[in-house]
Amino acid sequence: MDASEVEFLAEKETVKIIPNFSLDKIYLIGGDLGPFNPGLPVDVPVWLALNLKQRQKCRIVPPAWMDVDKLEEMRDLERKEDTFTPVPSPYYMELTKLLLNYASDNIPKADEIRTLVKDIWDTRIAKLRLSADSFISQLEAHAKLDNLTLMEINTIRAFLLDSLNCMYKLRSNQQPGSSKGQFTDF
């Protein structure tokens, strides 16, 4: 899975809007949607909530935790602890690049929103490098994952699968009974 794949999936994650429009429900195979009523917030998926407001027919309401005192605790408190934190969203990198790219506009103090998460997200990666380092050299064959977001496992992914083949071989070579010097791959 690639950075596209992860951003596909945190389109599905619904917004609220604030349609500038009229139109009855609207029946899709995910699920059904509004009725959309000029001025009444509606819960709709974000690529839909793109689509509206890339056409002016809606103003993007900011998920609660888009809020600069609650991404400043929640950097604080990353920073803080050793391991990770729970995020707000599965998607929080994802959904704040895609709101900040097309709906900007809609969202207060939104160059701190993306200071802060980018701070957050570099707090996180660097955890990871840390972890991810502690795991290889302590010869680990297993670790729990807990509270990492799909993007930060995708993005240490290639390194931590490289460095398990890498281990698994050594190991099986000190096996013995095992072909002297020779590797195999599975």
The other form holds:
Amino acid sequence: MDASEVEFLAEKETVKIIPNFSLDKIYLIGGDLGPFNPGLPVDVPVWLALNLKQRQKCRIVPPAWMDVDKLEEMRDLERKEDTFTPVPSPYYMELTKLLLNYASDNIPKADEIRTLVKDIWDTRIAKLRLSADSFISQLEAHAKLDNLTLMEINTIRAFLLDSLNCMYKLRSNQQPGSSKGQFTDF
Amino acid sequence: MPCERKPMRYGHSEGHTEVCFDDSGKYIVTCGNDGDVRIWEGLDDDEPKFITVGEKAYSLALKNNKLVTASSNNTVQIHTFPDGDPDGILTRFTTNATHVTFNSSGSRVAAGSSDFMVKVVEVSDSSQQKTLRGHEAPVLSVTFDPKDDFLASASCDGSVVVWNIKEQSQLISLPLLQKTNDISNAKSLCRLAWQPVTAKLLAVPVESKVQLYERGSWDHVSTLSDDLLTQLINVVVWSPCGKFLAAGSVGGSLTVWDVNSKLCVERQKHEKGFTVCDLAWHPSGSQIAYTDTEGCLGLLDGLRTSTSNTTNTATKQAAGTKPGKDYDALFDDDDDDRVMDEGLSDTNSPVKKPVTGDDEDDDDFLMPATGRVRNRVAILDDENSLDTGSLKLGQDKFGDDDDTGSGIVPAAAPLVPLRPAYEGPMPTLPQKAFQPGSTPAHLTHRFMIWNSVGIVRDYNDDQDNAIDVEFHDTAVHHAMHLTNTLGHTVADLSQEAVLLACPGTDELASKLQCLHFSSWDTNKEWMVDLPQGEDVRALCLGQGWAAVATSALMIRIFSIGGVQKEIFSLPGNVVCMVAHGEQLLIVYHRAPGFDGEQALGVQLLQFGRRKRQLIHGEPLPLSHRSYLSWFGFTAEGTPSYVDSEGVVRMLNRSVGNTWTPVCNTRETCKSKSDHYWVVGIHENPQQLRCIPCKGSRYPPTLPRPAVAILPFKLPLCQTSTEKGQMEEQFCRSVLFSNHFSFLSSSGYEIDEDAQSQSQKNQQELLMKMFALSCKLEREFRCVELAELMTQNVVTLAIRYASRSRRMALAQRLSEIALEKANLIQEEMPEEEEEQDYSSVRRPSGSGQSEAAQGRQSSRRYQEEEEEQEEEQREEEEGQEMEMDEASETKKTSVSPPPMSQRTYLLSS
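Next block: the form predicted in complex with its partner chain, after the form predicted on its own:
In what comes next, the whole complex appears, and the chain from above leads the way.
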């Protein structure tokens, strides 16, 4: 799974838009959308919101958590706690990126929000690396992934799995006798 | 001693608030629960300077440009005045200080505290402190002897103690007050006051009287009281001359006595009856500032107790010029729309405040004001005539006081004939004309209108004055940006045009500008000058026409292309005006309202082919003490409005044009100061479109507010029960489908799917209610419900009744069914004739017959629909019947089938 796939999944999240056109309900496999009334907020998936936005057919209402005060609070909490704190949305990073790239004119203080979300992301990734390090150095067998988002897991998955494989190979070569003995048992 | 009570204004957040004047009398200084000290340049200062002194400020004193405050960090601190720089801490207590005061020269400060102590500190050297111990409860107030020998303090232990400052000893302790354990429980703050200048008397508020104690002997020499003053007195202050004493009470009364004659010379009442918690007398003696426990600041102006050595003629002159000044204040009304913004701000809504200050009166509504002023002139004249007569008498009486004393006699003379203050109903300030969906005109960035078509915004800062027009649906027209050179203040927007208007100035007439963007020719704009002296107050756009209400009580109708079509007069000042299609609705002032109520009238006119008036200036119902905050038509064309209490009402055309409350937006607000700013109403689907505003009545332009949707709910009884709920749904459904018959009667096409849907819903609800009543054994109610049903549903009800073994009920129902069937039979033949008639839409025939036709055709449609349904039902019913009968024979039970099955049947 790569980042673009995770982003694709994130595009299924709903976001409020204020359309500037009028359209009856549209019936899609994924569910009904609309009706669209000009000036009246309606919930649509992010992919549609971005598409309409690019065609200048709507204004995007940023999600409630995309607010400087709330994000600052979250960042401070994230820095204070040793464990991962709950995130506002399971796709917070992807949504921030998508919405800020395509609809930054509809989001007040877009730059500050970008920095704040990046701060939170950096803090969390640092924590993740730290825990991966202790996971390996203490030869743990399993770890809890509470409050981790798909994107975060995804960033470390390939690296962690490969390195674990390598380590395993290295370790099994170091003690050829014992490991071979184990394998022969089965 | 007539005086003018200025309207209260918001000073601090709720809680104990204190006030004083600076030495020159130029500033009013207040402190309050928000920890700020505010410096007001007069009561009208909209942007007072403030100094933050702590989290809370309990008390303040000001002298020699030193501001002493008692704040929540248990200190008494000095700030410089008026700069507000911190100048050190005078003293500390173990808990907060409750009252601080200066001595007459300003060299010492006394502070009483909740830790039972009183401290006297030298301002120049805070290390020189004297602590007075002896109180057994928190100290309520302290006051210095003007000659600096003594200090008096009152405490929650019930005593008033006079101390000798030098020896730090109690001279006398008087058990005068009620005992309490804390300031917060004390009924009265018991603010003592020592007579200035002569220092002869110490005033102690004891319950509803003021007791005066003589310096030296400490005997109780006299008591000041007033029959109309029944509540506990909180605070007393001496006038700077020492001849008058003012008291503020827990119930909001303000009373002034002449101490020599012991007569009450002035009575005023706090406009809302809140507790007066501090008073301050202007150094000139002409004004008293007061504050209440809600943090508001008020002012009594025009008290004539001057201590200056004016000669008699000077006093007379002053008396002579006074009424003139009053009139000036009355007519030089500041035209800056203050009333409007007060109307929309929370603290000073016009309706919650009876008309008091004459300078507040709008020049449109002089009636109540002039009445009162005339009254006042009479009193003033009285005094003038008395002046000369009483002069000699005064000299005789007070000649031994001092030579200059005669100067103040005229003021004190007319004491005896003073009438008690007028306490009857007060006229309400009539609300100003407004454009529904606009925010107050004084804002630099504001909405000129927000309606279902789009938004018009006005930016009016120093560099730029511009108007932005934006459409919700960009298919209507692209956004427009205009420079507002004319200074337009009101706007309306429709699918065809933008209408703007500006008030007239001395040179320029009031102008009306129309941007007719849907015009097919190249000239998309026209402009009209109103006659000189006539100002646009309200305007609106209908379909193909525009209406303007002016200050000359005139309604002018223009075509959308700019042809003047109609002109007629309005019985009162316009409040607002809205249009939809061919309907024009005007709200105006019928008469002055009283006690916070607005007396509004409403006219609904229909233009188009047959012009007529549908509502003939009937009174508009509003909630108690509220004013109109939004008026508009629903998207389907039913007039509806919102008052300042958040109640939404809608015209009920089926009950003789009455107004039905359909929603209370305040019920969904989280906090008291939150409001919903309504922008539109839709009947199908039922939507109340509004913008939630946190802590205000209207939204800011940035960040761009988002529209929310509220549901409607009729305030029926017992809506928590199943019965009440269904009744509410049914009534609401009926009310919100009224527009179908109205629209079809006025020749519009209607959404027949939606209509049949709503009728189906209603019948379903009726059947549910029928089943419920059946279960509750309310057969009479069942019959009542059956009368509302259509024939087909009645047959269903009969079946239900017979199934549940209610034969008597089934019998009655079948009679009803028969009646209904007969009714349909009678209508049948007529329909045939009308068939070809109705194919010609809108012939020259009258609207009435068309209405009937519309109704019939809709009914016919509904019948067809139901017949189809019925067929379906029959089939299912048939199957079920067999099953039911089978089970019934088996169990021989007499109970009717379960409800859920029934209702399922109906909805299937």
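Numbering follows the first chain given and starts at 1. In this text, rigid core is short for the largest set of C-alphas that superpose within 1.5 Å between two forms. Since we're looking at a predicted model, the values are computed, not measured.
After superposing the rigid core, the C-alpha of Ile18 moves by less than 2 Å between the two forms. The Cα position of Met167 differs by 2 Å or more between the two forms after fitting on the rigid core.
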